[in-house]
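As structure tokens, one chain now follows by itself in the form predicted alone.
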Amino acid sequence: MEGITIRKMSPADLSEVSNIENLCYSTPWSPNSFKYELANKEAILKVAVFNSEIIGYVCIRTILDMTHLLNVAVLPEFRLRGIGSMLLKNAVGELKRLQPNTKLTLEVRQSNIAAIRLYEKFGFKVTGKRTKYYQKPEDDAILMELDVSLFFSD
């Protein structure tokens, strides 16, 4: 999609990011959770901006020897236009520059077929399942992992 930029998330973005979070998730993060991640030097937080409006975001964090895709969301009216791919490509590309030999893990609702397909497109592989991991509504989690050294960001 033309006219979209990806940039680092800032504290000034928290209101818009929290709005997207509340629209996209049944158990949303609080603004304080985002503040915590912004203060974490091991976190990669990016936003997608279109016409000065934040339309999506991604959060990745390394804890000790594990790197995890915490959250990715796009406003419903902007979905299926490649914005999630743009966010992931930018954030995983940065992760590869910083930690080229890490593995990136995630959980995704088993019912979220569009997200699973997006992750598979990026090379994530299914590694397991957690029964009844999600609530509101109850759903299993599919565990996925990406070998970041194999990621091509062109």
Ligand SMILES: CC(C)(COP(=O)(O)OP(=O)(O)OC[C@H]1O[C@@H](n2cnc3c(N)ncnc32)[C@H](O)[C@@H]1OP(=O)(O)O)[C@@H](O)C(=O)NCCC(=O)NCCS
Contents of the next structure:
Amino acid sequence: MEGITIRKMSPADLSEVSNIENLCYSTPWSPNSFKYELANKEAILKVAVFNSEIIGYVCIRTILDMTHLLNVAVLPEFRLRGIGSMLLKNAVGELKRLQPNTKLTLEVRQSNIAAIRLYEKFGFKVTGKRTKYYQKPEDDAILMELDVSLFFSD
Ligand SMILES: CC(C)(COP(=O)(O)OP(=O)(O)OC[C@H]1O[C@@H](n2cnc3c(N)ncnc32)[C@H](O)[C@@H]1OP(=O)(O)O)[C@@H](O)C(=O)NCCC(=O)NCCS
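Next block, the form predicted together with this ligand, ref. the form predicted alone:
First the chain shown before, then all remaining chains and molecules of the complex.
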């Protein structure tokens, strides 16, 4: 989609990001969760901007030798236009420059076909399942992993 830019998230973005978070999840992160990640040197947080408005974001964080994709969301009216893909490309591309050999892991609701398709597109493979991991509504988690050394951003 034309006119979208991806840039680093800053503390000034918190209220817009939290509004999107509340629209997207039944158990949303609090603004403090985003603040915590923004203060963490091991975290990569990016926003997608269109007409000066934030329309999506992604959060990745490294803990020891593993990196976790903690959050990615796009405003409902902007979905299926490649913005989730732009966010992932940008954030995982940066991760690869910083840590070319890390593994990127994530959990996703088994029912979340949109997110699973997005992750599969970037080469994430299913590595396991956690039964009844999610509440509101109850759901299993699919565990996925990407070998970042195999990630190509083009
Ligand atoms: C998951 C999410 C971030 C995807 O964002 P998006 O901007 O729509 O993603 P894209 O347009 O880049 O789509 C990526 C791929 O997934 C596919 N996809 C996305 N939504 C889909 C859907 N509802 N059904 C089937 N495929 C879908 C697209 O077709 C695309 O594949 P393609 O390039 O081969 O066509 C978005 O649906 C969202 O914000 N969901 C709510 C928050 C959420 O669940 N986050 C994940 C938590 S683990």
